[in-house]
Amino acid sequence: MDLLLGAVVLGVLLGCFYAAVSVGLSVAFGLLDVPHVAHPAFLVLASYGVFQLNESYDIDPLLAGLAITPLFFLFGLLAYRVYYETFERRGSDAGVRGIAFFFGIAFIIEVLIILQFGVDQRSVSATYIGKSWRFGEFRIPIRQLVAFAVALALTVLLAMYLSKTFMGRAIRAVAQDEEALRLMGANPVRIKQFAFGIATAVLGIAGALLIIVAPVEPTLDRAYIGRTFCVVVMAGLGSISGTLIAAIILGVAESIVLTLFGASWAPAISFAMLLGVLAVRPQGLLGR
């Protein structure tokens, strides 16, 4: 019983971390309808940026994540503009060709990381990494608690931004009726470009959390494709609060399976849950 309770607690912490690495995709794929399969590759790229700053200047990983956030915002603006001008602007087959486009970007990012850093795992150093707190019979790594707190704050702040600010409401409006927004004098393309920049910028922090939780290697993005898309689809497309709930469900499920059946079964959980949600409730937990 204690073992199962410990798995649930660690699963909640892991789930909040999954929410942080998925909220950007929830905006890009859920609200903007962009088939952003390179999202996990962007995440790993951010982790290597954090590693470089930590290794070269001994900057705390979280501060390094904040430092690269503006660069990732600009990167997102550029990536969406290229995607729009090359595919989306040309018509209805943008979806399939867009998937190929982002797969190509993911592959290029992976190759560039290998050329620059090699294939070995990379990790960061910080005072809270390697230590743990004891709560009764449980021992919880402090880095998991740090990732939990930062991930929860990031998800809540993004949800508030999208619901409380003018630009946030404009992003939701362009997702619901782009043509109506155009008739009101707004520029939907610029709004979507800005939203994609936001979706990419949050990966600066998420990438920092990724390398805080565990070492990273160039092909780690493949392990997160299933997890991130599972969370976004299970949440309901574009639902940030649903993303947090779905991520916690996935984290707890993975943690319990890992505890009871071993590590080899855990990666299959996300795909199994994704297929189950698509079969039973295609609109997701909080989708309409």
The other form holds:
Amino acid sequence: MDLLLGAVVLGVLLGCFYAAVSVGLSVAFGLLDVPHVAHPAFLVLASYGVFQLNESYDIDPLLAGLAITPLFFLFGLLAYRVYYETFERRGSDAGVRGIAFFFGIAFIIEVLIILQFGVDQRSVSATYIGKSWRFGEFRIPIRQLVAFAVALALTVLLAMYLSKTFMGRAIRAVAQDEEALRLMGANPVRIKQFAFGIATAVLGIAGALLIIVAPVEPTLDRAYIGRTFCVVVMAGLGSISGTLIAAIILGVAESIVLTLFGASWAPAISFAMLLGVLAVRPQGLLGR
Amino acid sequence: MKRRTFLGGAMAVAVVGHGSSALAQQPPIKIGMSMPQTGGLAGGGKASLLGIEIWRDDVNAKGGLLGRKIELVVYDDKSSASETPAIYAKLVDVDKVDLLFAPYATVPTAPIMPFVKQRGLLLMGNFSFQVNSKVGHDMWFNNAPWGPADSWAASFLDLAQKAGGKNMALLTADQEFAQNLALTARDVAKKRNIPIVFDQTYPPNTVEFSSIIRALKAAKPDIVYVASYPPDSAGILRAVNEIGIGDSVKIFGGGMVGLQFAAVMSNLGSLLNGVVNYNTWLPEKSMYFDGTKEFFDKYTKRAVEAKVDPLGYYLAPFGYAMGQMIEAAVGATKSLDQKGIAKYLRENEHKTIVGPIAFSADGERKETATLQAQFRGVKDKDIEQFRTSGKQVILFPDKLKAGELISPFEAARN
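Starting from the form predicted on its own, produce the coordinates for the form predicted together with its partner chain.
Next comes the full complex, this chain leading.
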């Protein structure tokens, strides 16, 4: 019973972390229909930015994540503009070519990281990494609690931003009916560009959480492509609260399997769950 | 490239070429290999390649082999088993290399074994484990110091049993190397009547090990034998530190790849203390042979520029040794006939910078030279500390032993 309870608690923590690394994709792919397969590569790049600041100036990883957020916002604006001008504006085959474009970006990011940092694993140091809180016999890694709290705050803030602010509503509107928005005098491309900037900016914090939770290496993005897309699709495209719920379900399921049923089954869980949700509810848990 | 630089370079090549006309007249001896330059094994792959490159440069500086320069043809296999069969087919059929070196590690090497056997090609193995056990290729020679298959697990369990360990937990990565290691560990445990109370295989890309370590701890094992790959070893040790492993554990470690790499060792720092893990070369007096110091002098300089493991203890000298063995065999047989080279390698003992090497019929070392060492007194964020002796106290083999095991594991962590 203790083991099951522990697995559930650790699963919730892990799930919130999955939400943080997926929530940007929920905006880019879910709301904007951009086939952003480079999302995990952006995430790893952010982790390396955090590593550099932590290594060179001893800045706390979370603060370092905050510090690089504006840079990532600008990076997102630029990436979307290039994508739009090169592919989306030109017509109907933007989807397939867009995937190739983002795969290309992901590959370039990997190579740049290798050239700059080498291929070795990198990690950060902070007072909360490597320690745990005890509750009797039960221990929780503090880095996971930090990741949980920050991820939860990030997801809730982004959900509130998209539902309460003028720009947030405009982003939701452009996702629903781009043409109608254009007829009302708004510029959907600028709104989508801004939204992609937001989706990339949140990776500053998510990247910090990634390197807080575990060491990173240049090709780590490949491990996260499946998980992040699984969470976003299972959540229902564009649903931020759905992303949180789907990620927690995934985290708990993985944790229970790892603890009680044998670790080798864990990777199958995410895809089995994805297939299950799509079979029963094709629009995802909280889909549009 | 600027025109002037290019012309300067061309002139320099011409001058050098004129000075060594014998070398220039003969086509180079091409040695082909894939090597992980990206992916989870890249840290080791790059260090291994640098060791081989230093050997190439040394040989070429001495005038080459059979009067011909050595040229390496290297491709990145991205640490992936699916890449290597096509690469080795290209090396043989398109690049027409004269000799083959295997890539670093078990996973990329395993799938090329049937190919080299079918073609009757000599393959110098590079730190893979038991990839020839089922294939039975008689032209395979592994540079790694593992020795007989079960000696790795046996040496660890010897230490564990002396410390009072009576049952074992096994945690292994779901890939070729770790599974082979686990297989031998299970065999040795069975022969010695050591019950296995926890036996879990975790998949590649596992993000978080807390849940697994919690389950392992609940089994209350005396001995914890871990066979993990570089991306996972750090995650496992972090989780052990945070979740705890229990007072029952006498000894922890055994087959964790990654704890030999400077970046990982530096990242983990004091979390390494107490872990007993295998190793291949450590900076102890007994481990210096002819050329070892000179090799590390060169390696240390070149590693910084190449952005590879600054210590390079684990793989780099064995890459050099692989070249030394080929050098000796080609020199002695005075040909590139692969069967002749294989015969020479099988029948002789070879002097290398990692000590004398002799092979069994299966192409593995006759005698194990795999070290079991315990991390002690390691501080955080200090790579240089690992250049001194005493940070990894050698417990096995007896002839190299530098201290006794500190047990239980939790006591050894302080």
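All values derive from a computational prediction rather than experimental measurement. For the two forms, the rigid core is made up of the largest set of C-alpha atoms that agree within 1.5 Å on superposition. Numbering follows the first chain given and starts at 1.
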**Request:** Would you tell me if V277 moves between these two forms by 2 Å or more at its C-alpha, with the rigid core held superposed?
**Result:** yes
**Message:** Once the core is superposed between these two forms, does F261 show a C-alpha displacement of at least 2 Å?
**Reply:** yes
